[in-house]
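Only one chain is given next, in structure tokens, and it is the form predicted alone.
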Amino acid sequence: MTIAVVKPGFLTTFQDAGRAGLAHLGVGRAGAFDEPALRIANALCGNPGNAAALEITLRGPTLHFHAQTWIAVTGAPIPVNIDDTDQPMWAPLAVPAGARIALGAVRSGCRSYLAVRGGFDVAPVLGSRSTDVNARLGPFNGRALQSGDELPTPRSEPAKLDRTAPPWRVDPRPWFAGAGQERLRLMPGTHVDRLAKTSNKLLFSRDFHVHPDSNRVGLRLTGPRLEWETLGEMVSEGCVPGLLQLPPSGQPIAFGPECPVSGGYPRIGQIAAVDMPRLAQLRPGDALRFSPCTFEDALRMLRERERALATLENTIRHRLNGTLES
């Protein structure tokens, strides 16, 4: 079966857990910017956590479903409408054959995720179904969705949700912080000690704002100009999502999932992995502030999140077993 794209939205792409392990070949990871939102959407559809789903940026698509299935929408708050009826997010939603689903403008945050039962059956590229728009890798030759695209899903008849079962949904509050100034925990980078003392203080005491020229490659930040005390000649080094680089402008860049695998700008910090979903949900104009963090604390917080997420996925799995038709 396929799902027809009536309207593509602002930037809608396929994303899964990403294509890890290829940086030595010059291939970036890509993948969902807000990984917990992707995994919860997949769990609500009975899918593995790394199944391909749609990542929606700022404005959602309109889709026509040729066959019945079920979906889930998570991440940033966005209107979900099935055949002119509003539906909740963070819940398994039955979709009848021939239905039209319209997702509106994101109300706060930046990115939402739509998963479908069985996942999207697009061909993997280098082991992943993620779209890397910058590198032109992934389904549809690495581009975002366009009107008229047909999105393949598994041909086998999916299990059906029991529409007589009481409705239920996941509490989004632990997984989406909402609007407001974000505090991102920052581990020290290789060159942070070379910052001028005043700039080092500014890094952790002043607000930065997301520049409109930001995307999945990286978020350009505007704020106090950061300057170097001493800085020798730089050589290119490996780069990963969450890296905070400082170009000659003195305005930091926080790398996202489509970042280059190497770069020569000085690195002043690494955003804790547990805070990457918060970075993912920042839109142009949003404010953020950095807080100092140690590697040990960052690792502990990530392990705590992974335990909570695994517990939630297991709970959803058991709950779904009670809402499937026999």
The other form holds:
Amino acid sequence: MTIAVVKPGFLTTFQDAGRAGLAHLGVGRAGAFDEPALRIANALCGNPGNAAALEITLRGPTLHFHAQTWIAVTGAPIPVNIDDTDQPMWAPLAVPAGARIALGAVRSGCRSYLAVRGGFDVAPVLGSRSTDVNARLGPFNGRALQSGDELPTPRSEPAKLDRTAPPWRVDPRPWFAGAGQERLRLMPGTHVDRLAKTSNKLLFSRDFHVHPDSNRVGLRLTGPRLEWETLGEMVSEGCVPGLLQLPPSGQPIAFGPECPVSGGYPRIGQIAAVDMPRLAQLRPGDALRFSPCTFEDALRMLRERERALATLENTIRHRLNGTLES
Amino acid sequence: MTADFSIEPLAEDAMLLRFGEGIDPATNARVHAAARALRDARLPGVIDVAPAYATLLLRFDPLTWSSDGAQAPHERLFMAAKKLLIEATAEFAGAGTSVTPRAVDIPVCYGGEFGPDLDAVAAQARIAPDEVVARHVGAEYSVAMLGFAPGFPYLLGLDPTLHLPRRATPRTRVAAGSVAIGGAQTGIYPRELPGGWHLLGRTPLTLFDPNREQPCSLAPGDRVRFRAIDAVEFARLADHGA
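Next up, can you give the form predicted in complex with its partner chain of this protein, since the form predicted alone came first?
Let's see the whole complex now, leading with the same chain.
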């Protein structure tokens, strides 16, 4: 069975938990930028959290469903329309055979996620179904969706949503911060002590803005020019998503999931993993500020988030069981 | 002295082990030895072991390396890695052997449409184009690291007369298989990519193919030699699906 792409949207790609363990071959992780949103969308479809879903950027696709199934949309607020009827996000949505689903423009934030019951059945590349546009890896040769693409979904479909059951949805508030000035917590980077004193102050006291030339590789930030006190020549070293590096321009770059596995610019800091979904939801022009954070605090917050997410996934699983036709 | 290194935490789930600074073959060899030992040990929860010139990236599951005590997962993994590498070093010394790196032969068609910068490089280096080729094939290289793009090898061992600054304006498209030099290094573009290095020639080999069981023809630590071939041989090897 397939789902036909009528309109692809601005940049729509397959994303799962990403490609692990291939950094030594120069292959990066990719994967969903807003990982909790992916996991919740999957949970709402009764899928494992790491199943492949669509990551939608700024403007959503229009899809034609040949067969009956159900879907869920999470992440940045976006209009969801099934056969000319508006539908809620963060909820399991029944899709009749032949339905046309139109997702509009993202209202605030940047990235939404559409999961389908059973996940997308595209062939994994190097162990993942994630599209890495920058490295040209993944389903459809690593490109974004185009009109006319047929997206494969699993054949067997025993469970159906009970359309007479009362509707319910997940409270999105803990999982989407909403518009406004974001505060991202930053762990100290290897070279942060070598920032000029004034630059160190500016880093944590001034607004930065997201430059239009930003994508899943990284967000270019504009703001006060940051300068190094002393810094020798650097050679390429390992990089990971969330890294805040400072090129000679004095304007930092925050790495996203498609970042290179190595790079030669000095490291100011590392955005706490729990704040990566906030980074994912910043769009060009949005403002952000950094606040300092320790590795211990970042780890504690990550453990707390993982617990909350696991609890939510369990709750969804139970509710879903009560919403299925027997 | 593989076990002599320091730790630089990167993220909740990542850190660098630092063996030195700069681009130095001896330091890089220690990074590769450590990478091999850590890979072979299959430490639980370790996801990535990725060598660069002077550092080794470890990515790991922080929950596997957490404890109730005050010690951070980075410290615990660092101590485990240190213990392991001290043992591995002693074992190597005791056996009196070291691992022989894999040797890989790369056929290259130099100059012309295959290497549009060969003449310019010769002029800049003040030697004949044939001499550039002779010096490029005359050296043995080691794969310091893979990066920039999937399967792109950074090779150490370039003849010092060929150390040139990168092109002032990078090309937006460099053909797949292009063999190039930049600074003190040579490299091979595994696929069509943008690039600022000087193009000396092209290999018909496919260095990266995600659908192969071994997606990369080269691995960090491999030894590499280039072999000059003509356009006929290039076409033959390319047809072969090499």
